[in-house]
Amino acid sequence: MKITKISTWRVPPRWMFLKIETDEGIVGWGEPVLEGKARTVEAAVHELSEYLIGQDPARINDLWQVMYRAGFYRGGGILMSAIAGIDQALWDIKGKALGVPVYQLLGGLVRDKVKTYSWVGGDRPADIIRDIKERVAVGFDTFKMNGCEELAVIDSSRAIDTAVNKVAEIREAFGNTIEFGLDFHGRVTAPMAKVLIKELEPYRPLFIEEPVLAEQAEHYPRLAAQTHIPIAAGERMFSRFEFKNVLAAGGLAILQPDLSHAGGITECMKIAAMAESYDVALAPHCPLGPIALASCLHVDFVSWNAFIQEQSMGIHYNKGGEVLDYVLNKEDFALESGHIKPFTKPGLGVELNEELIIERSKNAPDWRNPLWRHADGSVAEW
């Protein structure tokens, strides 16, 4: 079998789909995207295609190493996202060629279902409480929300109280009938993270995500030493070489690699194994579309330390497109009490509406995250 063509489509709300075609008629799908940089990743995909056209798609490991090592410069969000989507599509082809789901090629199941959590949004506690009630009604009991709005390098007690009071109201409304993680989203500096984490401890969040930016990872063990709340991070780390350093330094209880940013299934399987050797849990990051979610789930199905999966059905970012809009076999993504069962179809197990993808790609927005500023006019982390 030989690769004959690679096509990409940017689609609403902020995703990009990739299709690899072969001379035997088997096609594979991937989702290479870095939110807000889709056009840049698309260019990288097509630059990498010269290494792939005419090659045997079954040689996934070799093709991965070629894409990563053939260029003198490597790593980073753009290149690793491009590699990730291509890698997903190669695994999809291999599974379809052999007639088995990808998780079977990775050694087989370690669990019968994967627990997921739901995002809830809104800046006022009433909004979040309403959203949680709606999702509890359909079977979810675990959630994630933004832990705070933007904070200054050193901020006021009022800003801390605003964030903490929101969490207090949620815990008061639901007690321990639900669990929730708090995403600091890299909005908080190390000095303020210390204060905020201390004040949140009585409300026992499931985890705190990105208490500081990944480039400030030296603070993870310091923050972990002061709290019993598990600390999670990883969505802005793009290879096992970055995760190697944070695992060796300690501090993280949960790794969150993104299957569309961190080199795809091939790389994230290695990251998952590294995490397990450090007794660190796995919870892949996935605020993206159906191919990214399916890729995450295949890794979850075979990784003993995977404990929960993010999914973006109904997330506030999905303006103009929902996770299952492009999926023909929606029933395979059915959530039962917040869990997804293993796919049975070969490859990644996602059957896509290519006609709809092409049509919607004609008006795909160039999504950008908001640009926030502090009261003094300086740029704030979003």
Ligand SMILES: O=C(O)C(=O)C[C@@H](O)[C@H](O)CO
Second form
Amino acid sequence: MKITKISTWRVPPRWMFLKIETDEGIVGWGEPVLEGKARTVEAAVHELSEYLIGQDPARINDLWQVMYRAGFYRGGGILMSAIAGIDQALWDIKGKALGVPVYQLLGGLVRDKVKTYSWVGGDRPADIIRDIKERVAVGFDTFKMNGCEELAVIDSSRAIDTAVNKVAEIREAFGNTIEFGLDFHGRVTAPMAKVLIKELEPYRPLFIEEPVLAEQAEHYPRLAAQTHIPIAAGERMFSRFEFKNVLAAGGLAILQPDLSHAGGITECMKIAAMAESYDVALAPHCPLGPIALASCLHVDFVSWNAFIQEQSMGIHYNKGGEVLDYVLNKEDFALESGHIKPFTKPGLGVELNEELIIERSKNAPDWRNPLWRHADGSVAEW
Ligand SMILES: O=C(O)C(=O)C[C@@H](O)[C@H](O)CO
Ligand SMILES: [Mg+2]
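Could I see the form predicted together with the named molecule next, after the form predicted on its own?
Full complex below, order starting with the chain above.
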């Protein structure tokens, strides 16, 4: 089999789909995207395509190594997102060629269903109680929300209380009938993370995500030493070579690699195994579309240490497009009490509405995250 064509379409709300065609008529789909940088990733995909056209798509490992190593410069969000989407499509082709779901090619199921969580509250945590009640009504019992709005390098006890009081309200309203992760979203500096985590301890969040920015990873062990709350991170780490450092340093209880940012299924399977060797849990990051989610789920279905999956149905980023808009086999993504069952179709298991993708790509927005500024005018981490 040979790769004959690689196409990309940027589509609402902020995603990109990739299609790899072959000379045997089998087609693979992937979702290479870095939120806010779709055009840059698209350029990277087509640079990589210069080599890929004419190659045998079955040789996923060699193609991955060529894409990663042969360009001299490597790693980072753009290149690893481009490789991720291509890798997803190559696994899709392999599964379709052999007539089995991708997880069968990865050693088969380690669980019968995957638990997911739902985002609530938006960029600035608001209406959280209402959002949680709505999603409890459809079977979710685990949620994630932003842990705070923007925080200054050193902020006031009032700012800390504002963040903590929202969490106190949730526990007041729901007790421990629900669990929730708090995403600090990189908005908190190391000194303020120490203060905020201390004040949150009594409310026992399921995890605290990105308590500091990935470039401040040396603080993870220090923060973990002061709290019993599991620390999670990974959406802004892009290869096993980054994850090895944080695993060796300790401090992270949960790794959250993004299947569309960290090199795809091939790379994230390695990251999952590394995490397990350190007794660290896996919870892949996925605020994106259906191919990204399906790729996460195939890794979750075969990774013993995978404990929960992010999915973006109803997420505040999905203005103009929802996870299943482009999916024909919507029923395969059915959530039963927040859980997803294994796909049965060959490949990634996502049947896409190509006509709609092409149509929607004609007016794809160039999504950008907002630019936040502190009261003094300085840039704030969003
Ligand atoms: O889902 C998460 O955990 C996030 O932190 C969302 C963030 O990754 C945005 O997608 C960036 O645009
Ligand atoms: Mg996050």
